[in-house]
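One chain comes next, on its own, written out as structure tokens in the form predicted alone.
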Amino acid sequence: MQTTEVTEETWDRLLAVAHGGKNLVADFATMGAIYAPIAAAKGSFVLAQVGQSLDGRIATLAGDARDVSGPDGLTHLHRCRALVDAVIVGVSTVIADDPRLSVRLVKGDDPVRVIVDCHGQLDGNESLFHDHGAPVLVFQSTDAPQKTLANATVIRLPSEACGLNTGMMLQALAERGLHRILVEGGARTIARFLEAGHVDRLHVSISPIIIGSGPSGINLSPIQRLCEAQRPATTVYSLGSDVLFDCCFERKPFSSLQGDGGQCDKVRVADLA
């Protein structure tokens, strides 16, 4: 199991790598190892992030999904944030959880707050349309009922059997000058952009506590067999608090896009519940 520390300097030179700095040196330990890739990607890259428990739980039977993460699965969740240039999270995470999707524990400018709303379900009372913070996307259905959302941006797409098409969102966000993506949740948005191929990395932070019971972090169509299930080229670190596994795929091209993010090999992963 790795280590890595990161210092005031260190964080400084990966904020200013992400944002049009220089280059990265070739000493990803000084770096910040975790880090350096999403600082450093070119054109599109997507980090999906999944925090929960030792039993992959993120949160319990009721709902309650504050605290599965440790103080230092919370701060590197919102390093990830402030690397990016948007972060995504599906319909009913908003719904549960109304998140501000900040980076108020780390220095760094907050992402573009981008809702994955297929049948239109939010009614504009949620916080984040009213907190003055990042801009806020939200990507419907054309199917969907039309609702004025305060302070957002809404960009509907067509839908298919299963929702909105993953490359679609994603090409609209590059279309915006949004390149680097960090899908945040919850476990269906998550395995969405994995079965579609358009994940470079995937960070699952485990913290050690057990719930028993409750939604799993990341949930893939069934397979039979365990040699289905393909294993990602991981690197585990320790974050303090918590056990941070660092996966490494192969992403599909999607449209045009053509990103350098992903260098491994092209897998699939098993739900961790």
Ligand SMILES: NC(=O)c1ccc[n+]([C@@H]2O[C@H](COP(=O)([O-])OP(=O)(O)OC[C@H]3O[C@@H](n4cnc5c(N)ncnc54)[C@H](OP(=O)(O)O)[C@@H]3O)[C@@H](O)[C@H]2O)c1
Contents of the next structure:
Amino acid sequence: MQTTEVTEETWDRLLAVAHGGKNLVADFATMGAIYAPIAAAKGSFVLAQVGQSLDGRIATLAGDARDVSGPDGLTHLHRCRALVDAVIVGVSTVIADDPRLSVRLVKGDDPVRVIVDCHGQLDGNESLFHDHGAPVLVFQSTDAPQKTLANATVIRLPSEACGLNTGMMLQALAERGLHRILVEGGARTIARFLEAGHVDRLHVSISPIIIGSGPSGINLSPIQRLCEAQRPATTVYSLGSDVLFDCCFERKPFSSLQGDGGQCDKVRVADLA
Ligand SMILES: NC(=O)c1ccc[n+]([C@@H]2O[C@H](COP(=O)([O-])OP(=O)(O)OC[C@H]3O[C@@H](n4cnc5c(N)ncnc54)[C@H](OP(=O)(O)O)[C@@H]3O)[C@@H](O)[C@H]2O)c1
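Give me the form predicted in complex with the named molecule now, not the form predicted alone.
Below: every chain and molecule of the assembly, starting with the one above.
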């Protein structure tokens, strides 16, 4: 198992590379192999991250997920947030956790907050619409009831049999200059991106806690045989309180023009913000 030390100096260099420092070369060896690929990513890059228990749960049955990760797992999550342009969560996570999705445990800017709320379940009273934090974007289906969400930009996309097309969401974000993306959960939202082949890196951070029941970290369509299972190239790191599995995937292009395999018919983005 590898360890990674992120000194203040290393972190400053990572932030500088992430923010496009022209003459900074991403030196993976000295900048920490976990974070350098995120900071140095050029063009579209999608990191999915899940913090789970020893028994693979991300929350209790009642939806309590706040302390699944240990302190170093949480610091890791905040580092990931600080290195990306936008963080995506599903509507159930917003309803269960009322999260801020900000960077508080490390130095760095807050990412734009993106919520997948296909059917327009949010009522606008959720904290992130009123906390004067980073901008909020909400993806909804064009079939969802039209509601005003204060302090948010609503992007309406045609809904497909499998919901909102993750490639179209990534494209809509890229059009707004948001290229480096963290998909933070929950399980169903991460699964949508994984099944579409739209994840470059998956970080599974495991904390020594046993929850016993509750939702699992990643919920993909069933397979019959283990030979059909995905086996990404993986490096294991000790974060301190938690263990990180850093999994590398081969990303499919997200553009609806480039063929989106795994997702439904291609349609155009309708931005009614
Ligand atoms: N430990 C962690 O790292 C962590 C992180 C985040 C959240 N959580 C916990 O996870 C739980 C919530 O997870 P979850 O899996 O139930 O919910 P979720 O992923 O937060 O949200 C699921 C909802 O979003 C919709 N959705 C997601 N992607 C979509 C797409 N591409 N198109 C259309 N709809 C889409 C789903 O639709 P469908 O119903 O059609 O699938 C569903 O309604 C909460 O308890 C939260 O506390 C834990």
